[in-house]
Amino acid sequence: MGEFLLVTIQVDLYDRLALTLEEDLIQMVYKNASKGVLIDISALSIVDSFMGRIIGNIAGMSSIMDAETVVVGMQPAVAITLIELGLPLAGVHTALNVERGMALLESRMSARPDDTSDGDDD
């Protein structure tokens, strides 16, 4: 998907699988020099505190690697659970569906300063 990665989670993730997803996703961000990660969780009816932390970790690591993270397809019960658990999900942007998530990533990329500068502020 160009400079974006799209991850669709179709099964409930147990802890080891979630950790593998985190590691594989960060490797793919590095390998593809991705500027955005879109995670579709519409098939998940439950997101526990561990999975919430994994999503936060992915966003944090992606941010360090200059990529934005957008989570889409969150069911109302999942949103309620995440709020009740008090998970801040810092650095995680959300959108209702994949289409809106891609639009959000594209708008965030266009709002970034031009990458063609040499990084020298002098």
Second form
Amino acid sequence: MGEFLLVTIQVDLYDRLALTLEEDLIQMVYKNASKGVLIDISALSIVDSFMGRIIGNIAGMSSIMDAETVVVGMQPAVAITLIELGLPLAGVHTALNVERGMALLESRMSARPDDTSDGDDD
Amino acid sequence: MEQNIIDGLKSKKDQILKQWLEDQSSASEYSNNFNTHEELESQSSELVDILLNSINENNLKDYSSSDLEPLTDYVSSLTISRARQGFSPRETATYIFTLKDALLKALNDLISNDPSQLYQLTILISKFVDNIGILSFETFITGREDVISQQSDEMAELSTPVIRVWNGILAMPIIGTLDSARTQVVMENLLQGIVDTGSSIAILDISGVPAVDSLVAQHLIKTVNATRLMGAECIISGIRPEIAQTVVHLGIDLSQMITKATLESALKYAFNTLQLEVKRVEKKSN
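Form predicted alone done; form predicted together with the partner chain now:
Starting with the chain above, the whole complex follows.
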């Protein structure tokens, strides 16, 4: 989607799949020179500390590659689990659904001073 | 030898039951208000039946033995049904303890010529019946505890209402202390409310929380973080001067969170964030 990447996680991720996702995603960010990554986890009902860390990692990696990460559609049970596990995912932006996540990314993009000089090529 | 005695007791079942019923009607503690005489008689005869059928020389000393299960089950259900009828635990226990007298009397008839054996068995039977009495007490207390925990669950559920104050704004007034169990309920309800209504701002009003200690503050921070993970913003409102004082004195850092003194200012902040405006409109007078 333009300069944004949209990832929807449709199945409960087991560890290896999560690692593959992390790798693929970060490659895609590089290839497309993405400015934003939107991860939709609304179908995810179970999360463990590993998964929490993967999400945190993706956000961290994207940010040093100058892309912002927004996690959208987190289920209440997942949020509570992450908090109870002591993983508040600091540095990750969140939104209620994909629509609002997009709006958030767009508003953050327009707030960037170097936006025009950087992303106009394609 | 004990086996013989138990068989002897079994053969004297009718006498024991009769004696017990007599003792009951003469006991001054025992008021016969609740049950009819027939009901009481059938209940008592059933208990004597079960008692004499399940007792044997092994479990007379070992109360946890599995063949006593019918007896413990019956005593439990008896206690519960009597508690529902309004008997005090004392009355139920007395009811069971009077059975001891009848049993010991029958025992006395069986062993009239050996005082030392009589003494030994008296102690055994006495302990056995005491144990049944204690069991009845325990059942009573467990029943009470169940009721209490059920009520506290209901109270926790009742005292955490999620209110939709505006399109996109939720509020949850918390009344009473936040403990771990309640935080869980508060969090679940709030987050579910956010999902259901698609709200992006949640106001947690703590005007009704009597005191904020570090534990409560920790729970608040958890709730705020969980809301953030969902993609909504959480405002804590209703911070009274006393709460502000204790929070600062305890060295709790709430600076990362949006906090407001009143629900009104939290609402104003929410309107501002959602770019809403509330204005006074001059009414046309006709």
